[in-house]
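As structure tokens, one chain now follows by itself in the form predicted on its own.
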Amino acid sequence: MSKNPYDRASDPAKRHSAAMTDGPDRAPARAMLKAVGFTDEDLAKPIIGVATTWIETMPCNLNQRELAEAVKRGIRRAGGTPMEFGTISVSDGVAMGTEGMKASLISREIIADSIELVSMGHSFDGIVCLTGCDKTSPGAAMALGRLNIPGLVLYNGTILPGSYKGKDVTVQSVFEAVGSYNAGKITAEELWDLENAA
């Protein structure tokens, strides 16, 4: 049995990440990863990226940090090592009607590019993408189409409705109420109350 620690065998499923983690020439990379908290055992397993589009500008993606923890537990149970990273997101609902709306469609390309770049740059063996809105889901799917690694896009679920006057209300209800307010059909106070409930 060799006493050379670099002779230690890696999982054969490390089809990509072995180039990043294996052998004495990769000691600097391993040192960086160990500084983050990964162990030799972690680095001998397939490395699976966990991409989130978490952002604090909208409720669509707000639960992804919690969901990423569950995804990472599942990856560990399956014999892999998860590495989480984030990408951008732009809320149509927040940006609509402002200059910010010009950023919405192009954000899809940046999401795809950033997931692809991080996955390629860190030699991931697989990727799981958590998405939650109409630009993050196609952006993640586009990235998977470009990468030659196994991957999944998981939708984190729809925003739960609020309740106003005994009815479920969403941001769509608020958009409609703006029209009603501008037409003089509801008061500013009613619009405000709906905004706070939705």
Given for the second form:
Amino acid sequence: MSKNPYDRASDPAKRHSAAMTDGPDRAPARAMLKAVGFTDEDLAKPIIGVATTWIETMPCNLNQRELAEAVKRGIRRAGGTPMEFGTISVSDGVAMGTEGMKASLISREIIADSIELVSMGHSFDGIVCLTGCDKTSPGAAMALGRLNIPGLVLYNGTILPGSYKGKDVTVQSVFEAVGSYNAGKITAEELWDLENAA
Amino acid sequence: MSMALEVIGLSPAGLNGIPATDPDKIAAAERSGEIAVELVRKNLKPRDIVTGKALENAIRAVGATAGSTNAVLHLLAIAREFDLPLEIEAFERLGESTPVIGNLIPGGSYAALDLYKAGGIALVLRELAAGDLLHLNEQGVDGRTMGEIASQANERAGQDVIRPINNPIKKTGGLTVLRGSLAPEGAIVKLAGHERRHHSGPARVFDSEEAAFAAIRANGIVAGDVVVIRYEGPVGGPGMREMLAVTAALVGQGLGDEVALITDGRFSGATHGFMVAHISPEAALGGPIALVHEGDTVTIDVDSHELRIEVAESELATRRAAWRAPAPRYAGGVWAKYAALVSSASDGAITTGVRLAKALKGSTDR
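To complete the pair, please output the form predicted together with the partner chain; the form predicted on its own was given just before.
Every chain and every other molecule in the complex is listed next, the one we just looked at coming first.
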């Protein structure tokens, strides 16, 4: 006589996700998740969302897909099931001085909203947020405050400065060089060299 | 903010500072995944970790490292999302009693990478603890308290990035709060990287960042001027643009030490000079910054915490009566949606705040 496949004790740490994954009523949701590749064993564990703010518009967040794989290894090793998702980000360094810069602080709210929505929408038990430039870190922290499910934020790390005439240079150096160029203190060639070095 | 998040406990201590290209970052990410599962098992939630004392620790750490004015806005916002009371005055109270010990850009010499190599944020915590300026028992997500993290700091011999608390770079913090006739609900002034405490000069008024930038490019700003950039607040912009292109252009022209700039917008962490931002209430909501005329004398006085306009109250009343709110810059889309909901900078410019509450009340009144 075969055992009822749904007759399985729920992990007490699945405080939220049990409502999404456990029991015969949840067969449709399980069908969807199994189509992603999740197994019965995966779905019996606490489900941890892994939010990235990966984007190709700036250098600051570029390593997040690689880091997300590492976060997911850690989650699996500790007995959880990770589900990765993406949120948005806006580069201050790129948008600065344009109308687009109005999007920067607004992005903080959208990052918080989107982490909150995905976590609520998919009944996550916990959340790891990978953040990089600008509004991504506060946006993630705000989402944790709203959700109040166990979780953390990991900043993906500072990017390295460039080198120009023996000195470390960053995008800040380039912003100030624009002022020097407009004041006639440096040439267009010097500005361009700095842009390429920073 | 990566430092602030470690200090309020939401990021595992020591892991944020590892540079993006460092192989250790991968191990840090794996460890973070493990910690998340441990937190779920223990049911230790963000609101168990982020307390009023944790916020105070973060404000101290930001002050000690001459952190950006954006940190003020973000910590006010985070506090509100955690339902914790935090007023802008906390940045004055704690900032004024926190020495700057971080020799970090833009006011100082070193970058975030140098701080990491010197021993990282734990060094900042250790020095704050030595100065009795840290709540030691606040917990981080890795289970350690701030006191434990501080005591386990690993300092690279001879480092000059974080000074001892008894030999600081400056005795008080890198920013503080101003009020006064131009900022009844507060404004933030940057004090890092310069020693200026007072400036009084003629207002040069611009109703957008672009207008100010064009004037600077045309060499239209001279020593002594107070550059006023308004209608760039949370509602007015919308979105509080950062004035880095403008402030960098002033520095690039050699005017950084000669002029002051005030705005209802924001500054980048990279902005330096005698600059005041987050002026509340903002121009678009009829704040007094909207009433400034070209040539009015504007005074910034850090010692009295005042940002004021040297114009008689009767004249200001006349101007106030004549002021009309400008049409919103955008009629639809995300800009308009945001402008309709966002709260003042002194409330963190959040979209879940008082203006949302008012809108919700309106919807039940119907």
